[in-house]
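One chain comes next, on its own, written as structure tokens: the form predicted alone.
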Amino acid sequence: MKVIAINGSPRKKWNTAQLLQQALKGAESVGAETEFINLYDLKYRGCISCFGCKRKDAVPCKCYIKDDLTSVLEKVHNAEALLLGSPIYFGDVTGQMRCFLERLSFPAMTYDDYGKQLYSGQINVAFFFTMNVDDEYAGMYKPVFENNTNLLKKFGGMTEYYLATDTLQFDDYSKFQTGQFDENAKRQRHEEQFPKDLQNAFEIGKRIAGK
């Protein structure tokens, strides 16, 4: 089984990336071949409404824009499982992740029948979201988590999401304008909860690769 992890965070070694890496380790534990991709390393844009994917002679699910995302989309189509990760910025996923989702999901639908599945295979999907707010506040964003995850149901596999909240944002809070946050509380939360989040990510990767 091939499992692709897509990091939609600009930070390559922080919370979102660590969750994805642990999920990949879980997938590897059951024999999966894995690959990790940072979206912020790539030069690309979102859907440009060229409608190349909607032409009657179009290859199903193919995005016809040529840029750094082209080969990534091909890798996703050839995988059996997809792990996505993004922090929540201004109420939604990052801009780079949104552009990725547009390019992946729009070609997988048809204006002839919204309910028709064009993708002939099956890709299991797990979406990891990270937020620096507490669980109660994060609960208001449940429709955001569900809407982004549901975009991937077009690929015929199981879909799920995991939310890590009240995350640690900095090594040294004193260097930034962070008066709204209690650094000691943040560090205690990180020490107590984040290892559990990482273990849960491992189990998700293991499960999604084992389906």
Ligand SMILES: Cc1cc2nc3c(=O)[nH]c(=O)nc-3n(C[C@H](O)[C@H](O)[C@H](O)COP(=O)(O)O)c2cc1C
The other form holds:
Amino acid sequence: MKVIAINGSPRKKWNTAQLLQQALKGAESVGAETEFINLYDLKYRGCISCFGCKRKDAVPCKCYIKDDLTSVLEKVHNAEALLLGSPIYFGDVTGQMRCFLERLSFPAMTYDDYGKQLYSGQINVAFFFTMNVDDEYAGMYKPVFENNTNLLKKFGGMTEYYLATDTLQFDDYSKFQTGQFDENAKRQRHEEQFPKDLQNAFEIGKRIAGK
Ligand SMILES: Cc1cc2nc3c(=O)[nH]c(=O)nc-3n(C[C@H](O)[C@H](O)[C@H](O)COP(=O)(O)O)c2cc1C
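Could I see the form predicted together with the named molecule next, after the form predicted alone?
Let's see the whole complex now, leading with the same chain.
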């Protein structure tokens, strides 16, 4: 069982990355072989509408752009489970995550038949979203969570998403313009809730790799 985690945050040690790392630990606890990929280390673009993937002789699911994402997409195609993570930026996933999703998802659909599944295997997916807003406000992003997660249904496996809300954004709030935030409340939330989020991520990784 191969499980790949894709970090769509530019920060390699913060909320999103930590959740993904815990999820990978969960997957490893049931024997999965794992890999962690930081999208912000790679040079690539989103879909450029070349339509290489829509040619009549196209290899199913293959993206014909050649850049740093080429080998990552191949690895994803050969994995049994995919753990995706993105902070919410201006109400959606980060730009790098969006570009990645375009490159992964567009080749996996055909204009001959939208309902057809081109990918012959099955990849289970868990998508972790982290954000500043609290649980109540996160409700307004529900279509965003669902739309991004549903893109991965083309890969035939189970899909689910997990929310880490009201996250800690800075080590030291006093150094930044953070008048909108109550540092003590943020820190207290981080100490009480984030360990639970990490534990939940571990369980998700374990479950998804155990399927
Ligand atoms: C450019 C930018 C835009 C953001 N936009 C939102 C937003 O629209 N809604 C929200 O709840 N949080 C927003 N945030 C906060 C991040 O989603 C949140 O801090 C997240 O947990 C960061 O993930 P990380 O710690 O893994 O980098 C934004 C942060 C940045 C840097």
